[in-house]
Structures are given as structure tokens and as C-alpha cells.
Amino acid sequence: MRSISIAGIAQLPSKLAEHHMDAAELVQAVTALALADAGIERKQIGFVCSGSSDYIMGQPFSFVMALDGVGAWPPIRESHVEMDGAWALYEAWVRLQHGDIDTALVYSFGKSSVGNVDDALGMQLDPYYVAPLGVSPMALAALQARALLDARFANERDFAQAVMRARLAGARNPNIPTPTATTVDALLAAPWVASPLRAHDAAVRTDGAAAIVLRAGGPGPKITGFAHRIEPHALGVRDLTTSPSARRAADDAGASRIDVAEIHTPYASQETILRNALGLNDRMLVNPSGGTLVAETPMVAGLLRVVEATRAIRDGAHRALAHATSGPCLQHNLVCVLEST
């Protein structure tokens, strides 16, 4: 396998109303910080692969109008994937394998203040037996959070203390909106939306977008490990209070050791899922960027957790780790794995 580093990194502050910039210049900003914090020219640029979802954005081909933000002429190497950001980097760090081309250009958008996104994502669902229903993405994880609580797993208060958590870490990234300072019996005091989960539960929905430059071999945190596996996709045939496809990516990436740990967790009741799932203890940090719980931007979300995971390294860690998740109640997982050099 080469060796690939992360030699640059960005995002656009994420944005509880809408950005103002369509998708074309939401790529071309978030694109123009991370090659400058490379120090790389758009022309040395070998591939490039996004991450977005054309019913978010509420129109066709967004993914096609986004490319004028980078620049297509003359013609370049190029990808897409309708999914989380993080997908778009997996698919080019397996592109950097092939060995005839050294670096990639990474990026993905989305604007929740456009639409509906909880729409777009009961898309996902199966077509014959859940689409149907009508069935919510924070109806689905009260599923989950049932299956926790009836399990004796986990109960309300871890879920409003992973809440305050979030709130307090976030509180110090000034990409994100200020969290509303509160305490944990205030949380728990409020009404549920889907017993039994509150709204603030569920993580807050904003605009932004992110980039990552990939270089082989040269200075930056490396990639040691890299891995996507997948829940089925009847829920009926699951058990929603653990997460096997979680703990298969971690293993598979060689997540051992971590000091840092970034995770994807749209809804608090998952954390305690994904902390069991990827062996994350008390003597790792978890999200001190605040994570997901208090700003979410759909198809960015998880590739801004490899982005903070790679200012970790940056800010001295060893080890650190970034988790994505995708589907309803935590289907797909990728987990990356990144060392400082």
C-alpha cells in the first residue's frame, strides 16, 4: 500500500441560515483554502472527488454546476459520490493506490436551509416496506434509543450528558454556531419528540462545506488505515443496540491506540453505540471539536471529522480517529485512522 498524507485541509464556517453561496461557490472557496494550506496549484492536482446529494440541494446535477467552483478546463480526473463527503475521500485514497497519479483533491458541500432534509433522507429507506410509512430519521433513532434503554444499555441522562458534552466543546470552535449554555436537568426537563429522545437529541442542522487535499508520501498526518463496512439493510434484521459493521471498520483500520477520537453521531443516543463499537474509553478525547450534536451539515459532516481529526494531529496527538456514518440508524460506518509523521 503507499504511504498517502493529508497535506491540507479546510472548511467554511458551518451556518444555522442559509450560506447566501450557491454550490459553485461554496466549492471554490472551501477548495481555494485547502490547496493554499497544502501549498499545491490547482493544475498539479491529479483527481478530484466530491461528496453531495442532489435531493438536499433540491435540484439535478448540483454535483456537475459545483465543478465550475473548481475549475474543469482544461478536462481533469473526476468523481462523485451521492453520499458523505468521507465516501469521496475513501474512493480517492483507493485511487491514490493505483500509482499513476500523486495527489487528489477532495470535497463535498450541502445546505439543510434549502429543503427538507429529513425528505431527502427517508429516501434511503427500503423502498417496500419503510419509505411507505412515512417514517422520520428521528422516529427511527427513538427505535434505537428504545433498544438501549430496554437493554438497560444506556439511559436519558447519558443521552442529554453526551448533549452537554457536545455544547461544551463546541463552545471553543469558532466554525460552528455557540451552543446554548444550559445543565443536564434542563435538557432532561424538556418535552420529547419521540420518546425517548428530545429535540436537542438530535444533532443541529447547518451549511457549509469542506476539503482535504491527498498527496502520496510527503510531509502531513498519514492514513494508516481505511475502512467502510455496512449494516443490512432491514432493520428488522438488526440489532439496533450495538453496531458490528462499526466495530468490523475499526478493526479492519487498525484502530488501536487512539488518542483522539471524532465521530459522527447524529443523534445522542448513538454515541454510547459508537464508543462501544469502536473501544473509544475515558483516556481518549472524544469530539473536542464538538462533533455532530451541535452542527450538522448533511453530505459534510463526516468528512469534517477527518478534518478535525487531522487539526488534532496537527495540534500534537499521536493517533487519532475519524468516523462517518451514513443511513438510517448508523447502517454504513468508515472509519480512517491517522498517525502524525
The other form holds:
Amino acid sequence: MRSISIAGIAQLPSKLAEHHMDAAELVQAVTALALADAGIERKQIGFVCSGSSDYIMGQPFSFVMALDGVGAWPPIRESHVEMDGAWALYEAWVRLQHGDIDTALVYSFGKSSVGNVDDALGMQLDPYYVAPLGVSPMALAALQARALLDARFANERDFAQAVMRARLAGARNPNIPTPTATTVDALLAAPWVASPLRAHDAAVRTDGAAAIVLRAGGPGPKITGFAHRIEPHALGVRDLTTSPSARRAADDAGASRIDVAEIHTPYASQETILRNALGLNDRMLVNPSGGTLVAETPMVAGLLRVVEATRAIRDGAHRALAHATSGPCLQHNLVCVLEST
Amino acid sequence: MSLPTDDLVSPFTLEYTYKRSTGPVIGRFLAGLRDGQLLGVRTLTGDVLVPPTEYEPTTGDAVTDEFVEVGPEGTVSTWTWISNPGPKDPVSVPFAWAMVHLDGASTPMLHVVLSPEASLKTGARVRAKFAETRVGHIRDLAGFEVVT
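Previous: the form predicted alone; requested now: the form predicted together with its partner chain:
After this comes the whole thing, all chains and molecules, with the earlier chain placed first.
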């Protein structure tokens, strides 16, 4: 494998609502920051790849209009995934393996404030058997959470503790809305919304953007492993209490000797599943940014985990794991392992 | 959150603007629902997939052409109680979503349970309740009710 480094990172602050920047403006701002961080000029970039969702942005081919923010003239080599930007990063990493170009710019953007994210996520469900029922992502996560409780892999206090950890760490993160201080007992006193999940067990949805510049060789954290795996679409054939796809992605990415992990948990109950599947333990720092429970920008949350893992390495960690997820009940999982150079 | 007054606001209808055909397997299941029948399909390894798909999800193998009637009773394998249904929910009163393992099936299916919260538990026995008007749609199955 060709050695690829993270040459530059950037994010825009995750806000509950970004009313004043459209998609192209978000992209222009975040890609300029990432290029400056890498010390690379726009015209030096060999490949551009983005991740976003038309359903979330509320406009067909919204990613094409957002390209105005990159500067696509003279013509550039460009691609897009209708997914979280972490998968755009994967495509760019694969593209760099070809060896004919040395740099790639990856970005993603999302606005949860312009529509109903749950409705958009419903569009990815089975169109015959599941989507017409109108089930919400939270109800599906609750079915998974109940299975976890029944298997005695976790209890409701574990869910509340995951929220507490996220809020405490998130309070030190200048790029997210300030989390509300609370206690585990206060969280557990809240009513169920989709039992056994409470409103605070769902990630706080935000607007934002993130970008990464990849470079073959050179300084910066090195990607030592990168993999993604998916489970069947039909919920009934999956064991919802474990995440075999996250486990396989972690194995394939060589996720061992990790110091810091940034994991993508749309719901607090999923942290237990991912800690088990990714082999995380209490000796590791998990989600020093606060993670997605305190700020989850759709289509950005996963790429931002890689940005945060890069920051952890720049702050002195040796090996960091970044995880992204997609689909109902952690259907699709991606793991990227970074190492300091 | 209130919007600043200088923002532009536009209506947006979220939809997938294509017609789908249901095909020989899903179509057979939906026709079964219309007729008040729950059908699974047998895989090459002998499992009965409910609801049926044209392929075995973990291997990608084609399924056999043998359809098997399952239910109408089954067992709840996991559930969640929705205390305040929203406009997108299929029923307007509090209800449960559940994965129901129908008798004779190898896999559980997602649907609603229309019984009081106190009667819900993992392992509860439930029975299919069909809608009065049926058109060949997943909601021809109104849901399940706990069998006491």
C-alpha cells in the first residue's frame, strides 16, 4: 500500500443552525482552511471528493452547486458520495493508491436545520417492508437498545453515563454548541421517548462542514489502515446486539495499540456495541472531542472523527482510531487508523 | 428556534419520485397480505425468510421458489414503546414497534403492536391483525396484538 498522510484538516464550528452560509459558502470556507493548514494551493490538488446528501440539503444535485465553493474551473477531477464524508475520504485514499496523483481534497457539509433529518434517513430503509411503516431512526435504535438490555450487555445507566461523558468532554470543545450540564440521575429521571431510550440519548444534530487534505508521503499523521464493512439491509437477519461489520472493519484496518478513539454514535446506547466491536477499553481516550452525542452534523460527523483523531495525534497521541457509521442500527461501519510519524 | 426574518424559506416535499415494481418474491408476500396470509420464502439452506427477499441476505444466494405460510402468531424478540406518536407514525395512539418472530419463520419482522404497554415484554406472544381494507401493501397488516 502507498503511504498516505493527513496533510491538512479543517472544520467549521458545528452550530444548531447555520442560517447565513449556503452549501457553496460552507465548502469554500472549510476547504480554504484545510488547504491553508496543509500549505497546499488549490491548483496542486490532484483529486477532489465530497460527501453530502441531497435529501438533507433539500435540493437535487446540491453537491454540484456546492462545487462552486471549491473552484471547479479550469476543470478538476472530482467525485462525490451520497454518504458521510468519511466514505469520500476512503474513495480519495483508494484513488491515491493508483499512484498517478499525490494529493486529494476531501470535504463534506450538512445542515440538519433546513429540514427533518429523521425523514431523510427514512429514505434509506427498505422501500417495501420498512419505509412505508414510517418508523423513525430513534425507534429502530430503541429496538437495538432493548435487545442490548435483554442480553445484559448494558443497562440504562450505561446509556446515561455515555451521555454524561460526551457532555463533560464536549464542554471543552470550542467547536460545538455548549452541552447542558447534568447528572446521570437527572438523565435517568427523564421520560422515555422510545423506550428504553430518552430524548437525550439521541445525538444533538448540528449544521457544519469538515475537510481533509491527503498527501502521498510527507509529514503528518499516516493512515496505516482503512476499511469499511456493511451488514444486510433486512434488520431481522442481523444480531443487533453486536456489530460484526465494525469488528471486521477494525480488524481489516489493523486497529490495535490504539491510544485515542473518536467514534460515531448516533445514539448513546450504541457506544457499548461499538466499544465491544472496536476493542476499546478504559486505557484508551474515547471521544476527547465529546463525540457525536453532543454534535452530529449529518454527512460530516464521520469525516469529523478523522479530523479529531488527527488533532489527537498532533496533540501527542501515537495511534488514533476514527470510526464512522451509516444506516439504521449501525448497519455500515468504517474504521481509519492513524499513526504519528 | 425562530428564524431571522430576512431568511428565505421554501417548501420542500421529500419523496422518491419513481414507481417501483415489487417482483415475484416481494409481490407474492404483499399479495399474501392482501389475502390475509403471511408468507416466507425458503432459502437454499432451509431457513424461512420473513418478510421474503429475492436473495439470501448474508450470502447473496438466490432463494428457492418455495413459499411457506407462517404465523399468524409469533413472539416479540425486541420492542420499543412510543408514548407520544408523531405525524409520521402509523397510529395516533401510544403503541409499540416490535420485531416479531412469526411461528415457522427463521427471521423476525418489524411491525407495530397495538396492545397496552403493560402487556409488552420480550418473549410476549402476539397475533397478526389484518386491516379491513387490503390492497397489497405492508400496512395491510394492521399490526400485532398481544395474546393473553
